[in-house]
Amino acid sequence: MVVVKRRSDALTQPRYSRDDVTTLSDKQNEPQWLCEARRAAWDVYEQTPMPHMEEEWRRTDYRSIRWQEADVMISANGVGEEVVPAKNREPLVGDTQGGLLVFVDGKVVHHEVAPELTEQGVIFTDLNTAIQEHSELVQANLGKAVQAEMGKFAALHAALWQNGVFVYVPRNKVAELPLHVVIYNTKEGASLLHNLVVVEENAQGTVQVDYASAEAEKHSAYFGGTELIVGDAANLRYVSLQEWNRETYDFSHQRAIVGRDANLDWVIGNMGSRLTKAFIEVDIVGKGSNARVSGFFFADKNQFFDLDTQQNHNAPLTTSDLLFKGAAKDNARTLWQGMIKSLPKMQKIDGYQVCRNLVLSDDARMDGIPGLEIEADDVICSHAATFGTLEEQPIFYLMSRGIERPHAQLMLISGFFDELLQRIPFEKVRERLTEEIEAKIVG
């Protein structure tokens, strides 16, 4: 006999408690300051209702998630890095990299750092190790960009994150070789990892983070947090590629703070998951700084991507440049909500924001909502969202030259994404995204 559970009887939120917070802190032998921070975040979590009709959530229905499956904490079962697909472990540039940190089911299974980086004082390790060995550095930066007060899932993450990565590039140092992080899950359930990247004054670094998981039948949840702290006159290139399986619900807060005369080049690729709700924010806090964000997304079948971006100009003489390009086919849905904000008297700012969308089937739906909130009068700010479909005439032309329809479509879609791909300074990342386009069109 099959028992159908009524919607009113289904779990409406994860089954965690304050005891879980205490148990986690005790298990990891955490310092007092972190224990207190976790408990404070749990208080925020308990006081914050589950997202429902708030402006940033009212177009996103995540209630299809089966919490009885998705909230079970993933635990490592002894497998190693050999289970991670080769493409996720490839170096970002050339054949070498400055470091590789691989998590499988939340456990560190591989860690290496180039000696030349270690000699410069560069720190590249998992966050739990960093807390034990570099407690003051972590304490000074953890929670600076992403706070529990940012929302229900941000508070849950702040209270119960399990591990993550800590990257630190000291003042006046250049980490020339890229640092690579792989987060891979073989099991269903919940995972909470935190990425903390700190590039101090006049320093430079490149970081790539890959998210992926094996195919599964049960639901999973990822509650993620990413903090990028870019010091004065510093330069950070950060690449994030997400390829969760089709039963994963991704809830993440990603925020960068960019100092005076600093530069941030942020590349985001969103290809996987059942549902993604990502808050992506850049806080430009120093005069003369620049932030560029390039986003790629492609949804098919029943995927739903909700990408919420914000560019905050909190200093004069600053620039931000955000370009997102996405496509959707089958029954997929995407939503991009963007905002450029400036504080009063923040003059001479230049903010650009655009999301271009390609709708590839009658049943797919794509929404774009750009926004400006400008409180200064000497600015250059522009925003746009565009939508289009594939035209039959160029497809017919290519087919008349002997090209099969799927490959003709692929050529045109690749051309649509080319503007975005040319902004990405890493050939292998461009190749990865191009392969993803081909997989979703040709199979």
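Given the structure is predicted, the values throughout are model-derived calculations rather than measurements. Residue numbers count along the first chain shown, from 1. Just so we're on the same page, rigid core means the largest C-alpha set that superposes within 1.5 Å between forms. Compared with the form predicted in complex with its partner chain:
- With the core superposed, Val93 shows a C-alpha displacement of at least 2 Å between the two forms.
- Core-superposed comparison between the two forms: the C-alpha position of Arg423 differs by no less than 2 Å.
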The other form holds:
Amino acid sequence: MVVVKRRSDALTQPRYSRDDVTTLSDKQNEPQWLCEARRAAWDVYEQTPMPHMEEEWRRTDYRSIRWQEADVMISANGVGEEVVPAKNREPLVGDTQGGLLVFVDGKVVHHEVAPELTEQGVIFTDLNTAIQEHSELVQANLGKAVQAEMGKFAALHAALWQNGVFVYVPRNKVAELPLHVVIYNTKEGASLLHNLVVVEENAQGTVQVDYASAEAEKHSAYFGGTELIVGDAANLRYVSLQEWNRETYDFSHQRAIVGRDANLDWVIGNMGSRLTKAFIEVDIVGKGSNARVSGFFFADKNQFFDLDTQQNHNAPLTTSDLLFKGAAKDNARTLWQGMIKSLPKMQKIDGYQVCRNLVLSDDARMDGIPGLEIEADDVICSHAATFGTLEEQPIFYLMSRGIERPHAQLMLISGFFDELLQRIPFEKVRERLTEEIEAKIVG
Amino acid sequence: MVTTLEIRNLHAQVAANGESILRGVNLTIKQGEVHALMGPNGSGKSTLANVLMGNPQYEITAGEVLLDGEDLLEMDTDERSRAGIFLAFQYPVSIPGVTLANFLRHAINARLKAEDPESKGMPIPKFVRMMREKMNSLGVDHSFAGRYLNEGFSGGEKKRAEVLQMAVLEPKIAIMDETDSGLDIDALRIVAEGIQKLTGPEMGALVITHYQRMLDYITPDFVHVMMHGQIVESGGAELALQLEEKGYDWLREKYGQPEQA
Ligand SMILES: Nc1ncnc2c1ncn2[C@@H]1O[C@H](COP(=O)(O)OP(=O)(O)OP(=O)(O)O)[C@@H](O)[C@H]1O
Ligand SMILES: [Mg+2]
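And the form predicted in complex with its partner chain, for comparison with the form predicted alone?
Next comes the full complex, and the chain you just saw is listed first.
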């Protein structure tokens, strides 16, 4: 006889209910369409089992999370932007920027937009305010790219997101100055923010979002959603840098929809968290468009990063260029799973997908699984995952000029990432990230 | 004091397979002297250069190397560099992501810090000025400084970058391993003139080359010929001319083939 041992009474899922959805909508005085959307998402959430052994989760065991700590909704308690580290708050270029929006524990503590942007009709505000002031515009775009049906945590996010960012650059307008969003938590627990960026036809914008949180002992959970809607002939540069504390579990869906003759330049940095499971997806739906997706990650100690990327070519004459570079040391683990897909009969497609891994210790483990599902024949696609360690001959070369071994190693590792950091258009941010990478190398 | 590098009965093998390459090299180089080292392909010239710099690809099996009486082989590669040894590589590796300027600034600061742990390093404006001067004197385009080290450099550019590094680090004993090869005629002249300017009482040089052309610029005080991991013949500047004319066969006949290991 087989004795089935019951799991201990540890929680296996976050403790939320349908009432939480209603309470949230009421509290935020949301329009009918949104209340309904949230309730529908909740239904999906309830019908979807917790992810476990399905292909995209098979290698990612998030069950060490203590839901009884991580599911407690973070609420603001009056602290202001001064708690945010200066390095995150600094203007991106010079001392001007197009706008700065700072969240602390989910609450907006700083909001400014350059008047020249407002005059052009650019909207840069938190999502709750946008829903009150520009309900139709938000309704027309919310959920275009990220939907509850994408998975358990996507459904939870869609049902319970608390606030977020709304960026809107109207047709033919150029938001020259960068818009900067800082999401910072001082408290432990759950947060769910939604970033919706809409760049209309022939418009241009640059946005950077920083995620960070104070050191903590208890677990936190972040259920994120990011939607980038790039219109025809539009141009978006989007930089997202995740530096949560080491007790945070980050589950996020980030997806871009790129129209015709448009250009997307997307940089993703993953440095923080205990565990990250990110779905990063680009859908090129219009002819003649380019998407460049660049990612860097560095895992150390017990960090686990799982980055799933997908490039969907749903239109002919499109190019996508994905380059990820990562390192792992101590007993960290990383996993990259990439996929390029095309619809049938989509000719002249050029897809590139590469993940380069630098393994810095014997106990670290890095995996990379590239994939292609192409149903067209006039196509150039390359995909690869490479793995390497620090090589002795370059170290010898640097040492032969008087540089000590540890410093030589540090230069080589920073050098490995430099190509990617150069894709971030802000020098100060590059410097900050170089320092953070060096701190991880040395630490 | 004149710095002296003394190589005594040096034997070395390839670490990976134990193949013995250097079989008893003896050579003394003093600051201010120019030594040319010639010899057929595969005779062990680059191995000697790399062993002197401490390349972990090789193991020393016998002999010693003294720098002003101190055991060079006991020092780490970076210490050797800071003690004044420099190697211009025959085939420099490329270092993606590290610019030449950034690299050289670290190299200089490592020296300053070794001399004085309190040193804050060379101020950036001073460094930039110094780099410009050195680049001008070697006919190197300023854009070089911002490029990743040797990454995508042509053969000639790599050699120029090596000489530039040598000019910046001002070694006491410089080993140049075929710095004259892979250069077109103009580049050869520029590089050779650059090296000519650097040699003098402050610098001793071991110039590894196959051709007289480089030695037209830097007249060697001594010319040595390496065969089968040993220096078999030494002479003055005229030896190089003789080799250019006659090749190595007369030496092979004179010294015979070494017994196989
Ligand atoms: N790292 C190594 N691994 C294996 N064999 C090596 C290695 N380094 C040198 N050798 C061998 O040792 C011998 C001497 O090589 P070395 O490069 O020192 O010659 P060289 O005199 O510099 O030749 P060249 O004039 O062609 O540059 C060669 O047979 C070479 O194949
Ligand atoms: Mg050689």
